[in-house]
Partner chain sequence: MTANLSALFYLISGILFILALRGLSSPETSRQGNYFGIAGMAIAIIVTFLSVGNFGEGFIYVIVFLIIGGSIGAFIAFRIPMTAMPELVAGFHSLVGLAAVFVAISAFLKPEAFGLGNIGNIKLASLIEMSLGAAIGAITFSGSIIAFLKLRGIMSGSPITFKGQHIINLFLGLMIIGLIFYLCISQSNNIFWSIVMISFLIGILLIIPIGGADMPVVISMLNSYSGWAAAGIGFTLENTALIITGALVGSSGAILSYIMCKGMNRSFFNVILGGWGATDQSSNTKSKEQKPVKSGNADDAAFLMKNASSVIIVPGYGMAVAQAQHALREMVDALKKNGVKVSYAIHPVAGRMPGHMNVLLAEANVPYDEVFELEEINNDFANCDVAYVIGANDVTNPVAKSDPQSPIYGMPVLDVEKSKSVLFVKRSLSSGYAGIDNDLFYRDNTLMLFSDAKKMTEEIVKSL
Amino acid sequence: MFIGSVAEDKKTEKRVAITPDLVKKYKSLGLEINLCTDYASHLGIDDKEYISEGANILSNDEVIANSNAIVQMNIPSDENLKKLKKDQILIGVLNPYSNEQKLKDTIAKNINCFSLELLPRITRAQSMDILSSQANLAGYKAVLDSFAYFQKAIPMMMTAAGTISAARVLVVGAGVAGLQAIATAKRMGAIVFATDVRIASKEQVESLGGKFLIVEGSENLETEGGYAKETSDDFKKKQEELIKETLKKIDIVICTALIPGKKAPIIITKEMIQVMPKGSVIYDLAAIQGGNSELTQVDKIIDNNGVKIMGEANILNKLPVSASNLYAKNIFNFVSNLYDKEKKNFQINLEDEIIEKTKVK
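Can I get the structure for only this chain, the form predicted alone?
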């Protein structure tokens, strides 16, 4: 049985789904690896490294034609999707909400598609959790990038010439990315505040040294799967008032609030941005899904009355080696669960919650 992977569109995606260190692990399961020429050369990984571990280097078309399963970061290009054949398996972050028709057409060809952002939040799936592994890095990098654009020192500094006050950071959304942003900002000496619709986040935020902002009379808006629910109009109004008052003294905002499969909620309005101090920075990790800030534009830095609003389509293109290492391990763990070593084939057991939830229907 063969696992294959072809190159992503490097203009938008620099991460890869298989790293050299995992080739031997796949082979230990009884699987062979097919990769296209120059698969990870943009990351400084030569084809020779993959070959020395036992991988086969083929042309793009040969990889697709000779692999039982294709593992990718994103959904393949239209051209590559058309080349997939009956009974093949496609695994990646396929984003079924945005690629609904493409996936319907692919599934109609009897191709089994698994989208890993649909993984259930259960203990057994933690080692496969691509949202957590990638969000951790995104939260860290968002803090570094926003600090780089902020034109003042971050920690409090007491000098003979006077004292510099510590920067004040607000993290919107205390999921994996938000918690990493809090931890990173605290390590660098900032005073950190955070807000989230899930009251359960309060303890986590405070354990990292952050101050949790609670909306008066709020209830826990968390799904059974651990994600945030959409809020009521009354909650939104109270949240707006609390955040607007807080923003008057905030230097840097890190936005991380997302609702799976839906447009990101607008939390920072234009009116709120008007009250922020000049020189402040907003980094919006939700940009690709519409943004948590009303003024966010993908891959642009907007200057609104002295406040910079930033949001990139893919911040992890700035950390592609680390992100690939984690993602490749997530993929391997998912494949290990899908592959029956004794029967030497893939078993699509829909009684397994991990397989059932990630299979695109």
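Values in this document were obtained by computation on a predicted structure and should not be read as measured data. Numbering follows the first chain given and starts at 1. Between two forms, the rigid core is defined as the largest C-alpha subset superposing within 1.5 Å. What changes on going to the form predicted in complex with the partner chain:
- Once both forms are fitted on their core, a CA shift of 2 Å or more is seen for residue 161 between the two forms.
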Contents of the next structure:
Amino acid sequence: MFIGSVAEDKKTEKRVAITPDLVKKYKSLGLEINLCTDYASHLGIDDKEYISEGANILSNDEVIANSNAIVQMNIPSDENLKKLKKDQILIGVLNPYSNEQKLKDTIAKNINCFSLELLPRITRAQSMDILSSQANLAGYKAVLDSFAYFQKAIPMMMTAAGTISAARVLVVGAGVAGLQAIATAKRMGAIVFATDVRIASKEQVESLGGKFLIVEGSENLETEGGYAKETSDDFKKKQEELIKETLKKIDIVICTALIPGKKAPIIITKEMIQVMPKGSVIYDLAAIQGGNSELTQVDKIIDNNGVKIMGEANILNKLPVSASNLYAKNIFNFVSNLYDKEKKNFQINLEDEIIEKTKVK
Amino acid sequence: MFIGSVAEDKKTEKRVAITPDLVKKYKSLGLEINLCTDYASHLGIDDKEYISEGANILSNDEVIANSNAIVQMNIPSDENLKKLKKDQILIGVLNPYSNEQKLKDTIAKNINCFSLELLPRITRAQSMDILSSQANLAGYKAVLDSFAYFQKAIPMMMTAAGTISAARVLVVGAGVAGLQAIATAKRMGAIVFATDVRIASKEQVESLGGKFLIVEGSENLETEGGYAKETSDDFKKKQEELIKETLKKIDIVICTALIPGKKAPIIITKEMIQVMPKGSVIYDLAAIQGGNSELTQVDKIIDNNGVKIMGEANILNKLPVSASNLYAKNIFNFVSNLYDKEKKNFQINLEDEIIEKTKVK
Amino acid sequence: MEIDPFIFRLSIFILSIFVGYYVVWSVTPSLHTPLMSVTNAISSVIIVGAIIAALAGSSEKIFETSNIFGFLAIVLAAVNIFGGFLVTQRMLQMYKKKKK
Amino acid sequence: MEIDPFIFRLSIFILSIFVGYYVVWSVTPSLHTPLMSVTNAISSVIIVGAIIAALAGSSEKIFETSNIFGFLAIVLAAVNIFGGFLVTQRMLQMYKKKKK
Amino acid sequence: MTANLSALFYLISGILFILALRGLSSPETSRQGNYFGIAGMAIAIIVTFLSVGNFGEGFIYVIVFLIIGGSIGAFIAFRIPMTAMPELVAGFHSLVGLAAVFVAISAFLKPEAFGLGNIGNIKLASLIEMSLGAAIGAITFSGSIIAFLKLRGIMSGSPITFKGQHIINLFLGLMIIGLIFYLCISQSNNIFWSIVMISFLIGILLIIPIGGADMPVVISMLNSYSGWAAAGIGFTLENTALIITGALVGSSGAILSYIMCKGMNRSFFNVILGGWGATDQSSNTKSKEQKPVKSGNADDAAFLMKNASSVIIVPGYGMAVAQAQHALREMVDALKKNGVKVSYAIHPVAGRMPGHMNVLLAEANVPYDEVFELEEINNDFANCDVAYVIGANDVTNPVAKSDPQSPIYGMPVLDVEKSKSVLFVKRSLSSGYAGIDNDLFYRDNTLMLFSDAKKMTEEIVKSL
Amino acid sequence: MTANLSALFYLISGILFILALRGLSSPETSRQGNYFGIAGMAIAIIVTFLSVGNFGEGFIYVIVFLIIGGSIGAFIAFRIPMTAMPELVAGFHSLVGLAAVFVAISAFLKPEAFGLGNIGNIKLASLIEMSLGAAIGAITFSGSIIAFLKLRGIMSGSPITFKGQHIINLFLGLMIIGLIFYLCISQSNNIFWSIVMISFLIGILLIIPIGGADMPVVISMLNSYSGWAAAGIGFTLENTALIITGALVGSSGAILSYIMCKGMNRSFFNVILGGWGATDQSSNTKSKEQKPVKSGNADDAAFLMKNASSVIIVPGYGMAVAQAQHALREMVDALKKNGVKVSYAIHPVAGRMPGHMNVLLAEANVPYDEVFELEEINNDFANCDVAYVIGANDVTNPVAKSDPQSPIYGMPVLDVEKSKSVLFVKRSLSSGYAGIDNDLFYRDNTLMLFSDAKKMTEEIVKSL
Ligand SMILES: NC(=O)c1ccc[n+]([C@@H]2O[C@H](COP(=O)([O-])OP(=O)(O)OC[C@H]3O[C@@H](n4cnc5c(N)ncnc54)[C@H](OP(=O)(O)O)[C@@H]3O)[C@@H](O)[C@H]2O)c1
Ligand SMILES: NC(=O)c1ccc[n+]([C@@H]2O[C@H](COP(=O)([O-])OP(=O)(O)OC[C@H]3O[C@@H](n4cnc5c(N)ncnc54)[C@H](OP(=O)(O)O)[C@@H]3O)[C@@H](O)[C@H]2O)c1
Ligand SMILES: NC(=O)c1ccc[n+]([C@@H]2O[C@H](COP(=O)([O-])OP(=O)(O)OC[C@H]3O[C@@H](n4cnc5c(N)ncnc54)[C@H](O)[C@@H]3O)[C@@H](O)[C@H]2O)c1
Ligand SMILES: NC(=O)c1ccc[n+]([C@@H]2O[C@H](COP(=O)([O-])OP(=O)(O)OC[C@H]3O[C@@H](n4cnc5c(N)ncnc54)[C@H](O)[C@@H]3O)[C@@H](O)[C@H]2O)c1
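Now the other one: the form predicted in complex with the partner chain, given that the block above is the form predicted alone.
Starting with the chain above, the whole complex follows.
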């Protein structure tokens, strides 16, 4: 059986779905790899490297024609999508909410589409959990970028020429990205505060050395899947006051709060930004889902009264190598779960929660 | 008496020599402050802030005309230089080697010029030591920028989607900038190596958790002032081999090696860069003094076989607020040493080693 | 100036209590079980009394009631002596420092 | 079955050595100086001997040579008793746990 | 043998016993200590023979009985499995107690042989001493029997309490005192026997209300009793060896039980006086079906690891919560100084964030080359002496390999159970993130260290 | 008073002495311990009066002399400055030694009064005991006098050695044994006096080769001698109190000197046998003019800080070199648990890089609000109990304030010397970056803790 992958739109996506070190692993499962030319050259990975691991380098169309399963980062271009044939399998982050029509058409052709952001958050699925693996790096990168952008030094330094006090960082939302942001900011020497609606996150924040801002009388807004629910108005008001008070002394804000399937909650309002010290930075990882800050605009740096608000469509384009490594491993784990080694074919076993939930219907 | 400072050329210099919090301190010494309009507005500091601290905001010419001492970051523009009058004092980083003629002319007008990079490295001068205060921040910023630029994550992360191994950083030259670079890289979770010609630096590197690369049979190339001497050919060869071997596994190189009054030593040769892994980054802080890497070009990012080499004329323009804070404090300490509080005037006491050594002759 | 030997015995008794008190405080907790077992073994010095009891009286009538109790006590104490020390020995084997 | 009292004294002596041994091990090092001072004070029980020596013999001739030595010993020991305990007391004042 | 000489030898044997206990203070000298004990015992027995000086037929019988008893003892000692140690010690205690009773009876029946006067006219002091010896011996005997039965599982380990228990005990205790007083006046056989019988009863009543968990304390306390009984008999027989040893055993046993109580955070008096502690305890144990776990303290852990040749550290979320990484690093340093090879095994999802453990270990400056991911290290557990699992739970749970119904089925787990011993540092038996019980807690080669991870690790450092 | 009753009371007084020493095991019970000692002494004296039963004129004199001696003692005790403690104890020892000699002489002169036989016909055992008591007493006396003189500075503190010293000591020792043997045969006065005289000489010869630094060990050893002397006399007088106390003091003194040697890393025998250690020592001390420093160990430091109400930590480059930040953090945690207020004082140029200390403290998770820069905290030293200077040197050097010639003149420094005590953790007396000596090491309120910063701090944590 053949696994194929074609180049993404390299302008908007720098990550790839198959890295050279995984080719061997696929082969040991009995799977062959087809890739298009210049597949990952923008990451400094020559086609030669893939070939030496045993992959086939073909043209774009050949890859699609000769592969039983196509693994991608994003949904393929309309052109490529049309080239898919019956019984082929498409795996990637297909974003079924925004690509509803396209996917409907594809499925209609009896093509099995699996979208990995639909993975259930069960223990067994952790090794395929692309949301975790990518959010983790996003949290890291957001901190690094905002620190690099910030006009002051982050750690406390007591020097002969006076003291630089430690920067104060607020992390909004302590999920996977938020926790990694806390860890990264903390190790750079920042004083880190964090807020979340899930009660369990308090302990988690503290286990990384962050300070948790507790909204008084807060209920636990955790769903069974470990995600957050929307908040009540009362809660929102209390949270607002607390955050506004805190923001007066915050240098950098990292926003990561999300509610699955919904617009990201607005947490940093315009008024709050007014009270922030000049020169401070807000990095909004939720930008593409609407942003946690009221003023966020995707891929733009907004200067509001000296406060810079930034947020990118795809921050991981700036960390493409690490992000690809983890993503490709996730995909590999998903594929090996789908592939029946004995029967040597793909088994779409809908009793398997992982397969059932990720399959786009 | 009046201390004045005029705006720098804001295109090439974002730092300022007087920050608002120091105005009060000058006043408590009995000194008045004259600044030109929009003195630090590019740092988000309004003229109002200076005024509220008690400074006078005047025009450029008024500042120069009405101040007994002019403190600057860099040597003033030729225009401004010409406006200086007899018995005025000029303090800054005047770079007497490259500005020899200009300074000669100025001194000829009986203007006392003090260039702070000439400060003797004695204990008492530490609080005025602009080389230390700026190098320190440069070391920090070089690491942060190169990490932000690097396409992989720095710290080790063992995750469900595989392991990201810790990045390996080599710091060349373990002076003030180098040590801060080591500390910063270390706290981000990198594995840090360092090399230097001064034997004392081994212990210092290790005190920050770095690994010191010892050139076998190395002599101590430390001058009495704590600076480095040029190396012998034999030493150079041994150092080269050691570094070449090390570089095969290095992701990021931070270059900081300098020899006062000389061109920076070339340490990373072209051949060495060939062996470095693709995607690795060399940040050359010595760029403006010629660079420690053979391929360094000021303010350009060179891509050599997948290795990126970068170095800026003034990295601290990216960290202007912290850098100004420390610089302004250094200047203040220098001025208070120069000023006689009782006699209420500036005393150019050439018996004071600090004053004697910094005075441009 | 003759002092009743009882006073001496009392002194000895009390001093021994102090020794016992201190000896135990200095034992590392991981050796508490062997300690218990060794004190158990030691407490069978009662066999001294048992032997005296068994051999008390004329050597003809060796099985008077009192002697019989003595003999029984000897058996009991002997079980304890041998059992106690051997078991301690076995336990302590486990604590042998490994060779490096 | 009469046992020489010397044996008893010997037992007492030896047991006391053990007690002394253990008692000291359990003293915290920071109290070593007061410990030294208190043992010093205690060692002046020699005054018991001194009193006996001073009062030995008939009550008429109280200043025979041997008695004189006894009296001298009393003075020396008394210096030590009072001095020793008081100094210890002073030292221990310093170790008073501060009130919080 | 003169009385003086034998007294001297008894003194020597007493000193050897002291040295025996002293030897136990460290593992290095402990075996030597045991030899001292053996020597002391040998001297005591030989001296007794020599001083009785009766080498007739009786002597032969003594030897015979000694050998019979000795063989039984040796047989038991060799055969008993190491796990049955506690009940064995309890059983042995009962023998000592009974022996003391027998000796007292013998002395009472034939006082002239011991130089205590004549029947019906025994010296007052001796009478008191001997009846006290008999009473304490009897309590030791019956108490130890109960402890033995409870430990062996023949009797239920749970405390048996009933109303008025303490009053009855008090009453019986007073009764014994009264009877001894009366005995002194009447010298009556019957009263002596009653004392013995009532003491048996007291022994039983004292121990039944004490729960199984407290048995080690009880055994040590019974040990102490047997010492006092021996000392009592020693006074009767005017025997220095018995007095010294009795006092030694008596006080050391009492102190040991006190130390053990302190170590277990239990009130000494509650344990010794049985029933009083029972109420608090039962409420704790009700909630859950109780499988037996072995729990230890820092010293045990330190001892195990110090003597291991390789240790693997398995950190989990609990380490992060407790911020135990620095203490952990220090512990590892100490172990390395002891020549132990130490590595860290990091499960891919340990903690609550990808790379959670890495951040913390890096903070504590753990060298990267000691840190291994699951696949690299999982085979090493089989060759490792101790796995030190600190605040991890789910990532070690073997149910992931065996039970397809389990929510964590299919997740790779660290095979800690393959190492010779597993130490689990966590605060309770409660479950981790996945909310499922971990079977490893109840395994034979697992020792639970119930405590905050940081606190426990610091304590281990101290005792290393 | 009957002999039995007085024996019983002597026993009680002996036990009180044991309890006195026991009390010293912790600061909380130490004063109580001292009271036990006083009580024991009072009982011993009163019982002696009662048992001698001679309340004539002599008794009055005894009381008078007691009061004279007591007043002198009390006067000295109140007047002596605390710093003179060691020599005071040495002085007191000499008195005990001399008292023992006097009692022995008295017993020798009038044996019948003590029930030891008659002049020229003293019991053999008593003769041996009494001459041993006198000899040891005499050694204690003269040895203590030498120790006193050395400590007081009247005699030079450096070891006085000469060739053949050990042979002479050996010879004198053998001579004493020979003389005692001869005394037993001849019962001659002269020989008894010779024994006393030679012992005085031995005492002197034993102590002169011992250096000033080892004096505390010597004092403790002399203490031990005085105990043995008392025990010897106790045997002579058949007095239980003297025997118990003598043995107690004798063994505890010996053990204490052993412990102290271990604490100072010195060989016990080298110290006790004087001169043998001297050669190694002198080579060390030659190089530099030796100003006296007080050096302590981890326990001292722990004790001082535990009982402080505020401690300021002053880290320097040495902390970085030793990577002691984690241990330091742990120490501070332990102190805070003890209710001590702790802050960190960071000098602007501490370490070798701007912000060096900050990096390390952040790594150890020290909260930022406990970290203060020089200007913020410098005034607090005056109100702080302990400054814990860990691997810092130049940044505390007061010469920067006082000596314009010094290379660091004009640099602001941390005023650690204003705090009640200063603890300096460093490996030696050597200088820091600036290469200049630090006067603080020699101050009265400074305690040097010579060790690697990490090791020392870890040890302090252990003893906290
Ligand atoms: N890594 C990730 O990205 C990620 C993300 C989300 C979820 N998870 C899940 O988290 C789990 C991780 O496994 P794990 O073994 O690391 O953790 P775990 O299974 O959650 O177990 C942690 C254990 O630590 C103990 N603990 C908590 N605080 C402690 C303290 N202060 N001192 C000592 N022990 C303490 C708890 O027991 P006591 O209460 O008895 O002390 C608990 O059983 C997995 O189930 C994984 O699926 C991982
Ligand atoms: N901060 C900066 O930017 C910078 C840059 C360059 C120079 N300096 C200079 O560096 C000095 C800093 O002062 P400082 O007080 O921090 O350091 P310091 O004066 O250099 O003293 C450090 C002390 O630490 C001790 N030490 C070294 N290793 C140790 C270990 N493992 N354990 C215990 N102690 C150890 C050394 O004494 P032992 O050998 O006896 O142990 C030494 O005296 C100043 O003179 C400053 O001018 C600072
Ligand atoms: N069991 C597993 O296999 C597994 C794997 C990965 C993650 N998880 C868990 O899932 C949970 C969510 O992870 P995620 O990062 O993907 O979530 P997410 O990206 O959906 O949300 C990010 C965070 O924002 C928070 N948030 C939402 N609304 C908020 C508001 N109004 N104010 C403040 N915070 C708000 C959420 O609680 C969440 O912590 C975490 O607890 C994580 O540990 C479990
Ligand atoms: N006493 C004081 O007041 C004071 C103040 C600041 C700095 N210093 C000391 O001065 C020294 C130099 O500091 P700096 O950072 O200003 O120096 P620098 O900027 O001149 O040089 C940077 C480093 O490069 C090293 N170097 C030079 N040639 C090299 C080669 N061929 N290979 C490798 N390394 C080479 C130098 O040894 C130095 O460590 C340091 O030791 C510092 O601690 C002292």
